[in-house]
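Below sits a lone chain in structure tokens, taken as the form predicted on its own.
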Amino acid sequence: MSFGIPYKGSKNIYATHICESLPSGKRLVDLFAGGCAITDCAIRKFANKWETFLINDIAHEPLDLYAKCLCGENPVPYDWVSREDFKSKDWATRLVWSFGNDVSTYLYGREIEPIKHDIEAWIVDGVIFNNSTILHDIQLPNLVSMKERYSWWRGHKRLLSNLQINVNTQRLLSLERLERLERLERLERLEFSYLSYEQYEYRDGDVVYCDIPYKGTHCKQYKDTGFNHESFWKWAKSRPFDVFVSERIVPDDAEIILKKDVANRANTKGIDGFKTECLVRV
């Protein structure tokens, strides 16, 4: 099951393990919510563990998109976006059309773009364009709906790989994920805020979780805010309440609650060397 919106650095793949490891309380505070995977998982799978949920992040765009999707409003169309038009699109469209959902890098290389255009034109609209000859080498079935064509395409990976076609359809997967964020029955249990972590005010019964930008990785979301890891840990350790933090490099005096070995997703070349994700209490 996928949680939250598609987002670079999302905790989607182990959100369930984190929510299981966090203590119960009156309110779950997701202080660096990002793509909202943790809160979304908590609401959908652990609804009785917390009474209310605070989703906070200094970047309002991912939180706004998550809220719109919960209300049944998906602002990202299926229309094709070219490399030339990419930069002029709104944040949500660039999220879906960017490599690794980084919002800034166009999803396809120049050579592969016309091939991807033809593939998605057939999947979405059932039409065959001649920007490339790739579809002429495949016996495409006559299917009525986009869902049927998409399912067929994903189910024929061996055939397509033999033709040296990359079957990755990240954009369609991202759109599919946004559409699965159906309306929640108890939206009144959700609060949204756009504060820096220093501005957060504790309430009795809060369980405070922080998915901070990992040290040694490139997190553009907090680049302009001057996020400082040393200052954050000083803040966390000085709180009169527990602070739960996800990181890869943790202080020696932090209590490790959860440790997971995961594939490196922060750098496609794998040069940062990190493989272990930790959830700690300070």
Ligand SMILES: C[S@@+](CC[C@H](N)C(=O)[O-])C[C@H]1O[C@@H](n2cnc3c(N)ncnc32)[C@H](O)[C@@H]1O
Second form
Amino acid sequence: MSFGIPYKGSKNIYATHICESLPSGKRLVDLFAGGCAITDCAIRKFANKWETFLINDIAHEPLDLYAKCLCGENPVPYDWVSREDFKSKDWATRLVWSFGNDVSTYLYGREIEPIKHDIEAWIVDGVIFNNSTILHDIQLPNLVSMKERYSWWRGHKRLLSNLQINVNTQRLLSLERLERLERLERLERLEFSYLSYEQYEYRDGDVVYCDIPYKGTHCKQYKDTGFNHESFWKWAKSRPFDVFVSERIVPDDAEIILKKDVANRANTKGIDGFKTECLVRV
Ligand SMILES: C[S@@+](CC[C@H](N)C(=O)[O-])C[C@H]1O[C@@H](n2cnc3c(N)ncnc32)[C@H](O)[C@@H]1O
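And the form predicted in complex with the named molecule, for comparison with the form predicted on its own?
Every chain and every other molecule in the complex is listed next, the one we just looked at coming first.
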């Protein structure tokens, strides 16, 4: 099961462990919510652990997309977006069409773009294009729905990779993920805000979780907030309530409550060497 929208730095893979480790309370405050994986997991799998949920991030876009998906209004169409058109598209479309969902780098390299175009044209519309010769080597079945063609494609991994055809259709996976975000009943349990963390006002019974941008990584998607880690830790330590923080580099005096080894995909160049992620209480 995946949680939240596709988002760089998403806690999707181990959202369940984080939700298990956080204490119960009246309201779960996801102060750096981004793609909302933590709240999404909390409300779907731990519905009785918290009564309400505050989803906050300084960036509007991911929160707005998440909210739309929950109401069944995924705003990203299946239409093909070319490298040329990419830059002029709205945020949600660029999210789905970007490499590693970084919103700024077009998903496919120049050489692979015509091949991906043809593959997707067949999967989405059942049309066989001639931009590349790739589909000529395969006996494509006559299937009526996109769902059937997509599952045929995914079910023929071995055959296709023997023909040197990359089966991965990342954009369709991202779209699928947005579609799978089932509508949520009882949306009144969710509140949204768009504040910088220092502006948050504590309420009795709040459990405050902070998934801050990793120190030392370069997430183009949210670098313009100029996030200052020292100021953040100073703020967290001076709160009169517990603050739960996910980070890789944590202060020596923080209480580690969860440690997970994960492959770091926080930049487009691949794994950058950090692998242990901690959830700490300060
Ligand atoms: C690591 S991401 C959060 C990922 C999220 N937990 C998820 O599962 O998708 C960090 C988030 O912090 C947000 N952010 C950066 N500076 C902020 C600030 N001063 N106050 C609140 N949010 C901030 C960024 O917009 C970004 O979405």
